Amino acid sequence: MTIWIPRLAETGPRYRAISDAIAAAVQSAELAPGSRLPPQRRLADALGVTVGTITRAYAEAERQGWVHARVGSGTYVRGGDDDPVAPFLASRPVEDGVVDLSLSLPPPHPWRAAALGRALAAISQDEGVLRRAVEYQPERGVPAHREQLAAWMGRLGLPVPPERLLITQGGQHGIDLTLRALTRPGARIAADALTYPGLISAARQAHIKALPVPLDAAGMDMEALARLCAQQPPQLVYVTPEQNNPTGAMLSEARRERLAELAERHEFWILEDGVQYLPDAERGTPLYRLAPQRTLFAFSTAKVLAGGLRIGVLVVPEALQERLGAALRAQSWMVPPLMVEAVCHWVASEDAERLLSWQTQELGERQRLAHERLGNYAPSGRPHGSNLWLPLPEGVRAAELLASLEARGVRLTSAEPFCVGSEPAPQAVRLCLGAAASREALARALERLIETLDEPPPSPWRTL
């Protein structure tokens, strides 16, 4: 079987020449996204170098963001089927009777479609709004829209000055925009060792090296981050301080203050992701208030109103407004004005408050139900959060559990897509409680999960 053998430059260190050849092969599509690099010993023999040289070359290529290593599997070109967002495609068909708890979605309710219909009907009757919706607008959004969105966020307990807002096409767009504006290929960023797969995917696409920082029940370990900064500070630290995705851990107040202090001392940016909404009483002090000149805050309508709207905001420090605006203009010129008009009409009406009040209560009931049914398994999740984290009993493997549950009509997510770097994934699963069609559907899924945990299938899927 043939393997990829690079053509190397005649001068310079061998490991650097191999790393440069990998980069060139990825850029020219000679190495396709998702393809596996040759085993190190085989490539070393083919090139007449030591295995250590290949190891160093692969590590350099990973540092530059071209490839990533998977423990026990090999080194792969970034992208392709290994993209961590791949398991979360919303377009995946769901068969009748299947309870899909793999996607972090707000609880379904006919009010969402009805409220959007009323907003669109109001727009259609306003000639001034329609004219504004078909015109080019400033990349950051018109002042009236930013003022309406800032006022809405203030009512949600997230006061922000409208002049610091930049309207985005959702939270994921805000993350990607921030990474591309503030970093370059080969840069280093840091995140919780388990974090939102969209951040991992965006970093891979931008050829940025994401470094894992340990976390516990109080969130990111700030002393571990301090040690990382002492070696080589990252350019940016990504956090979800109110509820880590997937574990639900909340960053303590002491650690928030420590993060703000480290950002000032080591001059890195903080990207604070607040898309996973929680009521004001369950949130801590926003990082954009503790370190306003070092923090960008991403918010979205996805988990509050509807994911299909694709409208969000970035709260941007004054020093970065021109840079982020230029990056957005280069990507899409502006956010579609009609969608922004629809959101602004929606949040200005009583529909938004009524929907969010119902959603908060509904998620609280679903969390209570899940904690009650799974209490023997030590689940964790915020009182009104949409996700639940479940460490598995000793000897139970997540992959086998998910396969058994799929056969029983329940779909969950393992820890693997949330892992930053190449560390082995913990044996745990995430349940998205909001995704179930109803509490009754959620209860059925929980019962099937408990049955699967308590009654091992005929095949030997529990290790001794």
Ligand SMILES: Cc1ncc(COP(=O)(O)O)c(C=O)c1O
Given for the second form:
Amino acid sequence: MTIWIPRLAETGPRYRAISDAIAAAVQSAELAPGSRLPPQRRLADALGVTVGTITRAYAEAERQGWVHARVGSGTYVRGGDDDPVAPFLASRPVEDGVVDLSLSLPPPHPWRAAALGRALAAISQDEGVLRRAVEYQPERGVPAHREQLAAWMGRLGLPVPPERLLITQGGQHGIDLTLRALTRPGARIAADALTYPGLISAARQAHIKALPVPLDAAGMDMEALARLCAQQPPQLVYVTPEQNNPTGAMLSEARRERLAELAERHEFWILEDGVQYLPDAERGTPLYRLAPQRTLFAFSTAKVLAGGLRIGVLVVPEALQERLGAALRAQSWMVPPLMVEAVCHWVASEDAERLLSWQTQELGERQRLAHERLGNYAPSGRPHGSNLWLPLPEGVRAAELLASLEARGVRLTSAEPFCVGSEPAPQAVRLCLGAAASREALARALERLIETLDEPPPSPWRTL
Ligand SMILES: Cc1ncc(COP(=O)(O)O)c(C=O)c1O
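Next block, the form predicted together with this ligand, ref. the form predicted on its own:
Everything in the complex follows now, all chains and molecules, and the chain you saw is the first one.
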């Protein structure tokens, strides 16, 4: 049997050259996730080095997070089906065999942990960084960090001036901060009738009334919003223009322009949420560019790097800088500078780009798979989005479907948590395609979903 033989750099210690070659081969997919590295003795013979050198190289590659050793079995590239790394995150413990598609997570990959490890290792050796990290910092973040984060956003196709940027503890914090700073209890805000539950929850906590605006495949119905404004304009309108969570609807360009115009005319703020990342080519014109004096833009590292980092960005109009800064100071003085340092290091490295391009491709594959399998049921989801929305066939109730699926080891979410105000929930479910541990796990879950959908619905004739 032929084995993988790396081409080694000529300089530096041999073990290091081998571990670097492993890292490069994993990143270029020359070594596929789950594949086995050559037995140590065979590789030692092929490269003309000692077995000890190979052992050390494999240990180094494992320390960096590219591979993992299984006692008595060999060393494997991370990301395989039976990788012992737990799925990235789950709010409930995930039992064996259960595919939990209820949380909107980026697809799990050991690179995330490995990249964080590299960023932490690098900053822990940097005295300047450490000195900065133990000091109180300005509430909006130090200028160097804001510049680095603005440059990163620019590379993602979201150019923002660094001086308009405030560093937050994630997208949810940006939303809550905006509501706290710009509204008072009893205020009215408007949002898509189905929207991100974190907005609904933040509004409730702040005793703000969220008013539902109908939406269709082109996003929020601007004429319905205009009618609402004619009665009494809301103080703020929350939108997710690139992809509504949960339906995936994208706000059309014409509606974006109309929203900007309504915001000017009725003097409401726009809170634009771009946390659910999509590649540049799939996005429209951001509202923070169409209505820069009226729009706050919430962005986060959560769906691009990792949710646990809790670092985000809020882009704030000039006139609101002081107000938002004061609100952040009142909450927590500042975002923990050490995490900001780690994120700034990470986004400046090749790790960030590599991870995102893998993730974009992976989500594209998962969307294709789900659209192909569920084609008969007319699902909707953006080509590289994390979520898929599935209106249920006539007669199928979401609550019953969810219960049947749970018994078969698949977790989805109904429309209920996304409903603004007391709007009735449509009979539909959201599948978070990114949350599956692997494409195979996703395919299994889709199979079980189709089996359940294909069963005749239970008779509703249960009571007199
Ligand atoms: C639309 C939207 N906004 C905000 C968030 C929260 O982001 P973060 O984890 O950075 O707080 C999420 C998380 O799923 C989301 O889907």
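Definition used throughout: the rigid core is the maximal C-alpha set that superposes within 1.5 Å between two forms. Residue numbers count along the first chain shown, from 1. Source: prediction; values computed, not measured.
After superposition on the rigid core, the Cα of I450 moves by less than 2 Å between the two forms. After superposition on the rigid core, displacement of the C-alpha of V396 between the two forms stays below 2 Å.
Put the two forms on the same core and the Cα of L31 is off by 2 Å or more between the two forms. Superposing the rigid core and comparing between the two forms gives a CA shift of 67.7 Å at D20.
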